[in-house]
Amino acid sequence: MRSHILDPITINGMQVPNRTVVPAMVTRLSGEDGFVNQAIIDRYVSYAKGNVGLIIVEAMAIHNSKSGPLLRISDDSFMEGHRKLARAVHAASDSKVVPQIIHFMKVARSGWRQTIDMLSEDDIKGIIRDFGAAAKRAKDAGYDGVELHSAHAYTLSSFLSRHNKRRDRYDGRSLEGRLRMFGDVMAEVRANVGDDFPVGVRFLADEMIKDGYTLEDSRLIALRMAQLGVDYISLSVGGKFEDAILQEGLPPYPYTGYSGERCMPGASFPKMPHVHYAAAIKEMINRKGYDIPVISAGKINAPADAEQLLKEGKADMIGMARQLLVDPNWPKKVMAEREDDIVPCVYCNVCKQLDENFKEVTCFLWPKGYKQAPAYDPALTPPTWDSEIPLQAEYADGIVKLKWQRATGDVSGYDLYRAEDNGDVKIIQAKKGGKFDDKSVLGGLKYSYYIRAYGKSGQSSAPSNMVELDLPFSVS
């Protein structure tokens, strides 16, 4: 059967090898000095190595202003270490790496932040500047394509927001008003690097913060970047300023908030939640005349279920940022019919925590003490069960309680399956030690339970025994 999933595809001349993409991801891995290091370049090669078709470089700063552990492109003497990430990138595969430019504004412990309506015009005229020097230091330094971000709390966004005060050429009383600013950075951008340089956006589908714009106002401004010159467009929701939770001592994050869980919607949420947008976005901008690529993420990480997304024309590329951090492999097990051997997310957003808390950004499933996803090696033998009987589970107070015995061999963890009612089985929870209690689970259902062992390479073992429990329903 042909896999889509597969497919290569061309933006401007530029020839991804696969539909898949590693969204912008903060790595908290470049220190305070904003310079690429061996971890980042590290961090980015593991993508290239496994075959990943696009890898958007997490957000690199067009300007000076403080920010903690943050990526910067503001002037020449970060050039060195972008020529090495480049270079490493494409001697590793013929993946295509891409750096996401931004600018965003201050922020004080205080919770003070500043607006766009704070912003002079020739403040403006110089985030404009920025934009378009950095797109040529990312052009000269090798890179694919670039990318400017204009998603979450950051300036392009907050043009684009309904809750942009200013009342000038950028008013945000109207839908043109607020579209001015990115369209001057857009030309600014071209005239820096031509036209024959994929330049990409990400920007939000959906604000998803009370009186914030939904997909009435994104559809129209995907068709507007896509007026303008715009290669492809990446999409994303949330991530605001405008419903984070302060806390004393700490600057505003963006990702605090319900906006911010939307963004990257936890174990809690169903699979593949933003879908929609995606697909509303591509068919109105196809309409239109303009076939450009559009990536769709949040949750998606099922071979089958990116493979349907694209089968039916909801989407033209993939985004897989958490999946692709715990299994930077996925798109060459799925190359290998080696599916079993991914490593799936489980969604429980510690790499969200260590972001929040300025700390290198790595996933709870790798093994303990790793700094980047281990390397795949499919030689590797899958870890093995000594009893017939490994896992025991009892329900009481509401809740089933499960315990396992250790698997051998190579192990890193283990993920737990549940089925309820007989119905589709769910990876519900990943673990390293031998017990889990499901407190989500409503009496008078029927839920059946088995574990498999993963190695360090994704590795599993086969199914242990299936633990049934039919649970009493009663009424206190």
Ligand SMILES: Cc1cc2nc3c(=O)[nH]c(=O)nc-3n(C[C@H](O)[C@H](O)[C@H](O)COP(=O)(O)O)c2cc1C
Given for the second form:
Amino acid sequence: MRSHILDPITINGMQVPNRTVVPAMVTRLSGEDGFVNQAIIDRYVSYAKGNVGLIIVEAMAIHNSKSGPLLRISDDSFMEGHRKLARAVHAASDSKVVPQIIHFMKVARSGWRQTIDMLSEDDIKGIIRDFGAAAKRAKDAGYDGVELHSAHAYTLSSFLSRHNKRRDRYDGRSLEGRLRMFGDVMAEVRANVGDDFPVGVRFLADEMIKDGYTLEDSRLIALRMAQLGVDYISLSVGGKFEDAILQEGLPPYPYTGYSGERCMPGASFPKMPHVHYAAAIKEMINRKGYDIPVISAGKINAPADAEQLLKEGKADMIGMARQLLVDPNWPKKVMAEREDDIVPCVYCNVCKQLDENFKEVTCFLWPKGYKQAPAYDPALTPPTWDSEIPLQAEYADGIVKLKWQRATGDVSGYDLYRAEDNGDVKIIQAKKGGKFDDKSVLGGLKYSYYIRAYGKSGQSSAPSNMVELDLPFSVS
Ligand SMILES: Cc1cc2nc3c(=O)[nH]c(=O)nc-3n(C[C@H](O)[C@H](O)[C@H](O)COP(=O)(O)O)c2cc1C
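Same protein, different condition: the form predicted on its own was shown, now please give the form predicted in complex with this ligand.
Complete assembly follows, chain above in first position.
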């Protein structure tokens, strides 16, 4: 039994049933009108049915500025939808649901973008008021708390940034100046929601850009946020405009550059590249007497890893965005001790690309045409192999060519497992079809492969035959 990950936690009165968190993930399921619709409700109910402890609803705008499809909470006309969403999640399980509220600045197809030094004092007062009003709406709608989006390329994060060019009360030349806007917003939010309503924050542990801030500052930013009374800290990294790759005729997009890649680290990154940030930040705030939970995210998806991070005190809660997108039933399967049924994320980042192109965010690993993750049916029979040796592999010119015969039964796809040099077995790919070229092998090492077919609900076939290849070493 995974005792740590399934432990409950109370956050300013909010009783979260376990330590799993789905961090905010834009779905692009709403129209440009920003209203909650049935598809949005279905998405968040699927996390509740999967027993995710804390569900953060995707970033929603606190103001009326134009954008692509994005939820809004910027006036009372949006309340009915939010009430429905909060009610539906609560009806599905004891998961807690908290919206992430965001202010962002203008961007144009010409490549121009508004920066915080262009904001007048009145603009700033308006932003502070809008945060307070949106937080109050979140409370009135029946959500369990509210999360202030102070990460990535958006307004609050830009005040915290070392690229802040303001020279007034919010002066970017000092850390204290950079922190002032968050302090003003936090004071307004508290005045609107009271002391006993959970207010969390998402901010960057590292900007991941040239001359951006790093852990040296984020430890101190976290401490100040704790002093200002935030009830939890959720960490992210990167996702900035400064290194965005500009495309002719398209507005700049903050996840196109290297910092965007770090924010949603893809398959080429090692697992859990950002946990040391949470560990250092947690150590800092705990040492100064604050025990508010710190949430770590970024390529964490194995139950044993999540459990270990909590056990070692490197984080208080585990954020899994893409993993819970592919399989919202992760917590339920861990509770039932059916971890083998989890459909693992392979970090192909198709979801990231859909988001970037303003298309509905779905997962490549779901059965074709599905708009939501399939429901979990523990009684479904796993796929089976007809042949005793379905998998074959051969090596030539730096590439291992794998092909396999299809499994029978309810098959959604195939996970490819690989061990390098008799080391740990990793899932390197998930495929719908029957072949894959492994181009990231090194001559001179030994590689072992097997595959498993998985069905809609996640139940996997037995492993196929294992193929072992000793690759020849050559430098020519
Ligand atoms: C499609 C998509 C949309 C996202 N939208 C948001 C968002 O609205 N707010 C936010 O703070 N982070 C957003 N993120 C970042 C995730 O919350 C998370 O920090 C990141 O994906 C790394 O965690 P993971 O490796 O568990 O996916 C998004 C990520 C993806 C893939």
